[in-house]
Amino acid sequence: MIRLFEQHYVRRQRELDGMWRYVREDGREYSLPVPGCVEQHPELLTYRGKGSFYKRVSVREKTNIRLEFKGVSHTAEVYFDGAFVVHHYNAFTGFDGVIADVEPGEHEIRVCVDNSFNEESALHIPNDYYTYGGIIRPVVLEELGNAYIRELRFTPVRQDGVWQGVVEAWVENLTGKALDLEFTASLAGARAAGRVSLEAGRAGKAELSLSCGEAEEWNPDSPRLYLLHTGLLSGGVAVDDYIERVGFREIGRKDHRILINGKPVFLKGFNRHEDYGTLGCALPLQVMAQDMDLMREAGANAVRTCHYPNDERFLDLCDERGMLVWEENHARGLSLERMCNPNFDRQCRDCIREMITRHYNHPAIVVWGILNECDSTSREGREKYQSQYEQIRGLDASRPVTSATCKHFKDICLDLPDIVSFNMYSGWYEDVPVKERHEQEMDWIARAGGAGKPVIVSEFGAAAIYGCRDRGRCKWSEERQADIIRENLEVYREDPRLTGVFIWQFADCKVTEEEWFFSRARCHNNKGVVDEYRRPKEAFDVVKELFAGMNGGRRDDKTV
C-alpha cells in the first residue's frame, strides 16, 4: 500500500512490491521481498555492504516513466535498462527519477544499495538504532504524459473566521516545446482554476486560493480530513492529476503553550523508532496500526519520529487519528568532529528539504525537529544549528522548530528554536531526585535563552528487559523501569511551565554493535514500554494511569 488514500485517477500508477532478485557484491543471489530489509533472510542477518536489486516491468505503449522510491537504506543508485537514472543518500526520505520516451515492452530496473558505514556517510553511522539494508519502503511506477504535477502544497489560512486554502503546485514539462495548461483545484465544496505556462523541458509554478467557508477544522479530538483534487488540462482534456489529503488547522504559541486553532495543547507522547522484531525497519501497515492503537490505549496524543522522517503511511494514520507529530531530520548524537564531515551540511540540507517537501501537507505534523543530542556547545556547532533552523523556516514558516538537547548547562543554542526541548534520564543514568534535577534544568533554561518559550521534556525513561522481574527492583527489571517512569511523570505533570513530555521510548529497538554493545543488553535499546514484539511491560500500565487527565499542571484550562 502506497498511501491510505488514492492519489491519482488520471495518472497511471502501480506498486512494485513483491519478490525482487537480489545479488550481493560477492555474487551470491537471493529472492527478497520489497519492501523489506535484507536482514530478514537467514543468510543475511548481519550483512552490511553492497548489493543490487533487480525487477522486470512491462509497459503497453510509449510513455514517460517516473520511479518513486519511498525509502532505500541507505545509499541507492537506480538504473533503467542499464542507464543511470538517479543517486540518493538517506534511508528515510523518498526520491524519484524520470525516464522519458520509454518504448513498449519489457524493461529492467536495477537498484544498487549500500548500507555500509564509511566516510561518505555523515548521518548513517554506528548508532543507538540499527541501519538496515534494502528497499525498506514502497516503490511506485508511474506513467506520465507531456507534463505532470511534481509537488503540491496546501496551506490553510483563517481570515475573519473563514478558512482559506492556498494551493501551490510545481509542474514539470517533459517535452521539447512550450506548453500552456489549465490548472484546477477543488476542495471542501470550493473550486478554482488558472493557467500555467511552461518553457520547453522546464518546470513552472501554479498557485490558487480557495475560499472554504464550509470546512470544519482539524484538531486532535476531531481530525476532519478533506481530499484536495488538482489537475492539469490541455484543450479541456485531463493530462494529469494529483490528490492530497489535508486538514484545516493553525499552529501558534502563547504563554509556554503550543496552540492548535487557538487552543492550548499539552503533548503526551512517545518517542518511536521504526523497528520491529524480525522485520527490521520495513514495517507493514498492520504493525503501524498496532503501534497507533497501543499508544492511544496508553493515553498518548503525540509521537516523535526519532530520529528521522517516518513512513508516509504512518503519518497518514496520525492524520486520521488526530495524533500530533514532532517529525525531525536524520541526525542523532553527532560530535562536532562528525558534524564537520564534508558531507554533513549537504546531507542534512537534502534530508530537511525532502522531509518538508514530501510531508508538508500532513496536518498532524505540528513541530519540525533537528539534530538530536548533537554538538550544541561550540561556536561551529551553533552555526550548523542556526543554518538548519533557517532552512526549515524558509521552507515552512507555519510550524515551530525545536531540537532535543542533552548538553545540560552547556548548550549555547537555546535562543535559536521556537521550543526548548531537553532529554533527561534522572533515576537511570543519574541516581538523583527527579524534582530537584528538573528544577535545576528549568532554571538554567530560563537563563540560557529559553525564557518565555514552550518547554518539552523530549526524552525520559529507563530500560527493562521484558519478563525480567525482581522483588528488589534492580536495574533492568520491569519494576525499576516502572518506578522511574512514575517518579518522572508525577513531577512533570505538576509543572505548568511544560508544554509536553515524550517517553523514551515506545518499543525496544535493535542497535548497532559497534560502539553500543557494552551499554545495550541484547544489542537493543531496551527502554520501550513494550518490547520489540509489542508485548507490554509493567511500565505501560503506569503510563496509561498517569497520562489519563494529564495536562501539565493546568487543571483548570481547556487543554486538549
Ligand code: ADA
Contents of the next structure:
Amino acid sequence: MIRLFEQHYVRRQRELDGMWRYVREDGREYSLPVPGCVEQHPELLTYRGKGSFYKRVSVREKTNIRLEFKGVSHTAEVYFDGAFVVHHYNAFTGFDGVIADVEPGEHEIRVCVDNSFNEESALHIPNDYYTYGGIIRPVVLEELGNAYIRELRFTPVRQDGVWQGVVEAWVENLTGKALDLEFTASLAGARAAGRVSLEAGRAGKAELSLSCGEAEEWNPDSPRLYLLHTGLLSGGVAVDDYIERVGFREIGRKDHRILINGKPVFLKGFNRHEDYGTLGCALPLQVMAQDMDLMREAGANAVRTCHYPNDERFLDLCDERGMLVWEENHARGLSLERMCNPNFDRQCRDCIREMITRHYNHPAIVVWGILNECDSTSREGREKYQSQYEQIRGLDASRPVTSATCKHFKDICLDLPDIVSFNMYSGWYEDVPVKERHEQEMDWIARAGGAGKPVIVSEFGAAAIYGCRDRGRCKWSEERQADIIRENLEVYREDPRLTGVFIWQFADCKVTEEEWFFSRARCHNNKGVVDEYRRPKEAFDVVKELFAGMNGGRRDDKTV
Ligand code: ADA
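The form predicted together with the named molecule is what I need now, so please give it after the form predicted alone.
Below is the whole assembly, all chains and molecules, this chain first.
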C-alpha cells in the first residue's frame, strides 16, 4: 500500500513491493521483502554495512519513468539499467528520480544501500534507537507523460467565516519544447482552472484559489477530510493528475495554548519510535493501525514522531483519526562536536525540506520540531537552531515550531521557538519531587525567553522490563514505572501553563549496542508503556486512567 487513498487515475502508478534480490557486500545473496529491514533475516540480524537490492521491471511502451522511494535506510544510490539515477541520505524522508525515454521491455533497478556508521553520516549514529538497513518504506514506479505535477500544496484559510483553499502546484516539463498547459483543481464542490506555461525541460508553478463555503472543518473530534483533485491538460487531453487528501483547519496560539480553528487544545500523548519486534522500522499498516488503536485506548490525542519524519501512511492514519502530530526532523542528542560534522547542516536542511515538502498537506500535523536534545547552550549551537527555525518558517508559515530541550538552566535558545518544550525525568534519572522540580523548570523557562509561550512537557517517564513485577516496586519493575508516570501526570495535569504532555515512550524500541548497552537492558529503550510487541505494561492502565478528562488544568476552556 502506497497511501491510504488513491493519488492518481491518469498517471500510471504501481508499487514495487514483493521479493527483491539482495546481494550483501561479501557477495552472499538473499531474497528479501520490500518494504522491509534486512535484519529480519536470520543471517542478517545485526548486519551493518552495504548491499544491493535488485528488481526487474517491464514497461509496454516508450515512457518516462519516475521512481519514488518513501524510505531507504540510511543511504541509497539508485541505478536504472546500470546508469546512475539518484543518491539520498537519511532513512526517514522520501526521494525520487526520473528516467526519460525508457524503451519498452524489461529493465533493472539496483539500489545500493548502506546503514553503516561513518564520518559521512552526521545524523545516523550509534544512538538510543536503532538504525536498521534496507528499503524500509514503499517503492513506487510511475509512467509519466510530457509533463507532471511534481509537488502539490494546499493551504486552508478561513476568510470572513468561509473556508478558502490555496492550491499551489509545481509542474515539470519533460520535453525539449515549450508547453502551454491547463491546470485544474476541484475540492468540496468548488472548481477552478488556470494555465501554466513551461519552457523546454523546465519547471513552472501554477496557483489557484478555491472558495469552499460548504466545507466542514477538520478538528480532532471531527477529522473531516476531502480529496483535492488536480489535473494537467494539453489541448483538452489529460496528461497527468495528482490527488491529495486535505482538511480545513488553521493553527493558532493564544494565552499559553495552541489553538485549532480558534479553540484551545491540550496535547496528551506519546513519543513513538517506528520500531516493532522482529520487523525493525519497516512497520506494515497492521502495526501502524494497532499503535493508533492502542494510543487511542489510552486516551491520547497526540503523538510525537521522535526523532525523525514518519511514514506517510501513519500520518494518513493520524489525519483520519484526528490524532494530532508533532513531527520533527532527524536528530537526537547530538553534541556540538557532532553538530560541527561538515555534513550536519546540509543533512538537516535536506531532511527539513523533504519532510515539509512531502508532509505539508497533512492536517493532523500541528507542530514542527527540530534537534531533540542537541547543543542549545553554545553560540555555535544557537546559530544552527536559528537557521533551522528560519528554514522551517520559510517553508511553512502556518504551523508553530519547537524543540525539545534537556539543557535545563543552560539553554540559550528558548527565545527562538514559538513553543517551549522540555524533557524531564523526575523520579527516574532524578529522584526529586516532581512538583518542586517542575516549578523550578517553569520559573526558569519564563526568565530564559519562554515567557508567555505555550509550554509542552515533551518527554517524561520511566523504564520497566515487560513482565518484571516486584512488590517492593523497584526501578525497572512495571509497578515503579506506573508509579512514576502517575506522579508526573498528576502534577502536569494541574498546570494551566502547559499546552501538552508526551509520555516517553509508547513502545519499547531497539537501541545500538555501541555506547548504549550499559544503560539499556536487552539493548532496548524499555520506557514504553507497551513492549516492542505491543504487550501493555501496568503503566498503560495508569495512563488510561489519568488521560481521561485531562485538559491541562483549566476548568474554563473547552479544549478539543
Ligand atoms: C532523552 C531522549 C530520548 C530517550 C530518553 C531516555 O530525553 O530525547 O530519545 O533517549 O532521553 O530514554 O532517556
